[in-house]
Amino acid sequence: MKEKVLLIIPAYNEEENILRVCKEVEEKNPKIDYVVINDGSKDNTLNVLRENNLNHINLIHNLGIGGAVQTGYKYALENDYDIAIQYDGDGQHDVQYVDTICKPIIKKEADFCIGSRYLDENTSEFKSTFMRRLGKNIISFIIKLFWHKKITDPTSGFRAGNRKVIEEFASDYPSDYPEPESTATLLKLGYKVTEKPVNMRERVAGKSFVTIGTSTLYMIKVSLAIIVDSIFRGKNKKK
């Protein structure tokens, strides 16, 4: 791979898993490079990104996972990467699909590759709960809805765009919901957003912040932010 290319990793209270996650970037993909985003951690997390040396920002408030995203993408942006790919802290990203899902944006087949663990229900060991499952199927049949576009994992964190779409989200990131949003936003834009199969894995130390409870209100927010947006704002294609 020619490209350069980064990993975005936000983290918020990942002092388990961080350093973990680093390394296996190191040893499994060390052509690429990686800016952790220590998003105001609470634990220990700093300490672990400064006594190993992880390359990081430190952000001293916590502007959540948006925030921390579009740190990565303004990093991405100054420092002239091709591609940047959002890679999460907690473990369940498996680097050896980096590959995977850079390849439709280097042989110029889109613009933004999701990494899908519905798409091929053999490639990936963990599919999430039924909640989650529920709300994502809800949330694809919504982008389809008015974008024309089936996404069979919205949620999806593992996702890779290149230099057009490193300058639209370093400019602007949703934060309240940033990923089904975001790529909402691109297909409104007029970009090309593809998914592939990748392997995802359950968390391996650390606790979710996701419950049965926050994942039904996630999903009715992220639903209605969709559809206002749809309806208010347009199609608006990109230059």
The other form holds:
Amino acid sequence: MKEKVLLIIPAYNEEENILRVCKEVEEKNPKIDYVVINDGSKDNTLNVLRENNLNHINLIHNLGIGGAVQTGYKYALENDYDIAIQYDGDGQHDVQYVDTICKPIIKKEADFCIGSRYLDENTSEFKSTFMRRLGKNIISFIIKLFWHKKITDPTSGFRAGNRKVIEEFASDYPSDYPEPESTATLLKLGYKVTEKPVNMRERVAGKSFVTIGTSTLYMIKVSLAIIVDSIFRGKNKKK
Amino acid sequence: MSLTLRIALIVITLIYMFLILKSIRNKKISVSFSIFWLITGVALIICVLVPQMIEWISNKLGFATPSNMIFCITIFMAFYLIFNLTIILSKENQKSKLLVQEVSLLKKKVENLEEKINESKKS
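Form predicted on its own already given; the form predicted together with the partner chain follows:
Let us now look at the entire complex, which starts with that chain.
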């Protein structure tokens, strides 16, 4: 790979995971750079990052996952990276699959590649609950309905984008639960989006973002965002 | 409306408008926001001075009683105001997000530069 690749690793209260995640990246895939975005963690994350000299940006105030990831895209833009990959700071993602999701972009087959847990059931050891599947299916259905593209894992946080996508996301990225909405935006603007099967693990330590209570609200917000976006699709077309 | 009630209402409204003007002077509220509140004050005084006008309008519009009309107008205005505030709030959110991001990126750059300078000093 001659492309400059950046892993964007958003971290909020990940003191138990972040060092292990970064070391894994350094060991298994030393050619790629990473930047940890510390999203105003209340625990010891910042100290862990400083002491171990891990490349990081410290947000001066908590922004939520969307704002944190967008900061990563801005960093990628400023430092002229060719490919930016979103990568969770909690150890769910497997760094071996970075090359897998980069491949379609390097070959210029796609602008954006999502690492999917559901594309090939055998690859993934990720255990999915009924509710999770239901939610995922509803979002997939809505995206299919409006943008005629089947996305098997719209909530995946393991995604790679090329230079054009980096520019797009650096200037505009949704804030609360951004994965499905940003995918829909890319489809709307005519970017080529593809998926590759990846393995995801269950979280090793720490607490997950999404709980049962918030997931219903999540569904409503995501659906609304995608639907509103497509109803007014003519109005905010990009240059 | 009894004379005492009228006088009381006018005094209260005048105090209300005085407070608005004072907060403009103290720069607690921008002039553009205060216009809305000043207009409500003026409208209140007019209502107190010529209550017949309110009765006439509410009759023409078909409200059962003038107070119904007053409540209706007040509620609509309150909704409009709250909606406007949520728009402003969202805009401010966008701005502060941008600021946090840019400042954090700048801090990162400064740190990197400092490191480089320190390294070159050593060597």
